[in-house]
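Consider the single chain below, provided in structure tokens and representing the form predicted alone.
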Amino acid sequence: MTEYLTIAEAGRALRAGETTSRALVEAAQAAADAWEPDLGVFLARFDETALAAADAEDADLAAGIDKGPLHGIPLGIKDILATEEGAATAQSLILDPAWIEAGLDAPVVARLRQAGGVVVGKTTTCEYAIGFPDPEKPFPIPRNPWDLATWPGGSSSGTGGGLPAGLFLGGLGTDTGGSVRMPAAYCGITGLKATFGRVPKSGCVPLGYTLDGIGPMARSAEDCALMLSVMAGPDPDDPMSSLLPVEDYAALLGGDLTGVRIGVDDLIRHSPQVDDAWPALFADAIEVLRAAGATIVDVELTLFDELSTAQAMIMACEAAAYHMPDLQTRWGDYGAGARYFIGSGTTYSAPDYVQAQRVRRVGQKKLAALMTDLDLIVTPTSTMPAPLVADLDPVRPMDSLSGLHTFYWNPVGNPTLSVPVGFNGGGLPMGIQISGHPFADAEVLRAGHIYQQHTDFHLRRPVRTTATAGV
């Protein structure tokens, strides 16, 4: 029993006798074989080191020792975060390798893995986490496995792909600005930008300081629940990590809405594009929700396009600030995404950062009074599908992702889940996000898995075809 299953499926067949880890892993690596290269989701295979790990676990299950839902399940790393199988990259020329030393995972690895979870490689990112892939420098372009001539998105890009391929079963993603949830969106599975500070990001290469996230990404809610159960807690490394208790988030769900009030924004007036299949997808994932018991509230988010904007000026100046000595030194060898971004960091001035900062807590006072009397918000992750790869610009990147409304939640902090909601004319899946209050997390995953139990859009896998990405 080795067909695609999501995380807590594939735990039950394990504890079954229905599977092995080894079993899981070597189906995950002939999905690898027959989608790599035109994928690009891998930067490292980690092939005999995963097989060896499954075969531990599959020793300890036999022997009584159970780790929990996680155990023996095949997992990627995107390659921002270190791993004891080697030293991340950041997908850039720049990065020196022994930023960390050799050997260590970075806590949120460490605690998947010590909770029986195998890590089968590490996953294309954007270089540093921004900007777009640069077919001039030495790594893959990763691609959208629905339509190869079309991006997973980023920065998470080959744990959004390789997920619906079949690669693994559930992965690792950083959210910055949408780094989790675009890909989630654009791929059709589940993507988690949890509560700042809710998972630590020590042994994760930053991109902004006071923005940045690691979030789990998987096919459903409910994998992501299990994740997140796992890699939540403090750090004594990330002073910005949480002390409050971590919950049992798969244990949280079930139910249904009644009772839970929930604010509703399309963000239409903000949507430069609109698919002509996406209004109607929206208004019938609302139908869903409202069905499932919730109340629905038309809502509208206040300083939507002030917050946005913040989120992109806190970014880029906490980037320049960490890259400015290479910047100085190595201009050329950053991609050409990567340079444009991190670049545009020094033309901001000390008094604008600050003023960013200063909009970021008007926002988060006026978000909370927003949800006084609300219990979570559904926006659009994106109002636009997958762009092709050939459109991708470094130097217009807005140009790509005009519908792409995931900027706003990071400079707030609060849990946002995207969920894939259907697919568009071209059969490109698009999903919505469901943002509750901080630290709510709980709340959010329940919603989202309530959704996908009336739903089966997160089930679906796209076909391999003959087509390569040379298109």
The other form holds:
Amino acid sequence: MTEYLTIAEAGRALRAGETTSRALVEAAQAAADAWEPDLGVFLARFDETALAAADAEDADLAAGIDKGPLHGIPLGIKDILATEEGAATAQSLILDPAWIEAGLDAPVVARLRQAGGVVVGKTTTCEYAIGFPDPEKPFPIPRNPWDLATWPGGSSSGTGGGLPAGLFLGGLGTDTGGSVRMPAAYCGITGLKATFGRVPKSGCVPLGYTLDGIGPMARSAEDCALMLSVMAGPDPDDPMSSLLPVEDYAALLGGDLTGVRIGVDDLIRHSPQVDDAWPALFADAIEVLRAAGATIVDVELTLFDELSTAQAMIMACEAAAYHMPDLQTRWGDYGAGARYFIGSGTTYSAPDYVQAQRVRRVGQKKLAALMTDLDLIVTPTSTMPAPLVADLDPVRPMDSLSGLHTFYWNPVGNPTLSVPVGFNGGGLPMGIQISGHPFADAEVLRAGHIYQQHTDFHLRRPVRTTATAGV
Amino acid sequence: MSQTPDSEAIVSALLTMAGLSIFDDEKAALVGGFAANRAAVDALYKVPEVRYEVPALTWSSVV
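Please give the corresponding structure for the form predicted in complex with its partner chain, as opposed to the form predicted alone shown earlier.
Below is the entire complex, every chain and molecule, led by the chain shown above.
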């Protein structure tokens, strides 16, 4: 593992001549050697091309060409995004020729690379970004570095698990119902579901067209801000990408929370399961925000169940439409979790789908009304920590995800950041969500950064333990 | 719409219409969860403010 925990820290060291991109990449590769294959982070490692890219970035920096904060930084890319080194497989046997033959970077990957980022590998995902890992399929089973018997969350599993273990300093995830925020919370890192449309999703295998988003994952909110400034901005191949100007998110992180009004909803009424440690962790996190100057206001999100239902239905219906020919002819080639969830999209009617899209509008308006005199809303990412891998049931997914509270934020589209707020009695990380107004991604990141100026949960390192093969 | 007298018949018909042949345990899970899932979907039709709302889908005549 590199001695530098964050992108910001490594970037300062690079410019001070204290390290090189090659050293950062070699340290990341050494960490991968130490943790893999038990951690199940990588579907493909690009060791040789990464070192060559690192050398090129070092040469540029030595020549006075500084591409910015991501220059020379090792990055992991969820294998649902196209990269020039290898095809996006979506961790599936259902190979779509359009993606296999691409061989080009998705726009967001190209932007990271142009900013000097070094792609070290493609990370594991739930198949097509949905479901659970299937041990009967020839893919790694992602595990959580805090306890290898537990799952890192999904669907951005490999990026989530690889970050605290030091296999890269930043990475990409995608979030349709919580796939950035769930692994961020379970793995003790920071992950942003940006405002819908803030980051173009062209070059990304679709799950739910009207919900999907690509988000940065890293140890800190500051690192997510550095990545978002590079990733954001329109792309002609994604008509849903926004034309609004991109901000320098890292430059807006300063100050305190004086004058910031934060609504807090603990969502306990929607939590069938709550870890014993959670109420105190949540309360402590709120107190940190209050001590940083925020005004805390109790609020209650409305239509929470309805929007969670709408999210699941829209995602299932849109995914079923994309996959239908393969579902009909190659059902058994899909993993058990993916095929069950995607296939469930056929049990809804067309009016149901349209109704869900209408309820989204209502939900947006109600949330906007609630936030009229609020800047941010804080909720739990999950009231439960990472579940055991052995407990994941592909046809009863919510049995092991009953504490998860990410779904609501996708249909409304607002930016939502998950930050770690401590550990439960078993040493597993837990996290909160900080949500803001549409396109107030900067304010969300700023609150997360200020919180992390007063805490160090995001900087903790898991201890390498023995493998738990068969667990 | 909330009447689901025979979830198995309904789920079977929907899967047949979609052309899907799924495994028995998967079908059992879909059938077992169908009534509750249907109730959650039905609740979307009871949101009062949705009456005159347009779906959150965009369309442009320009490609």
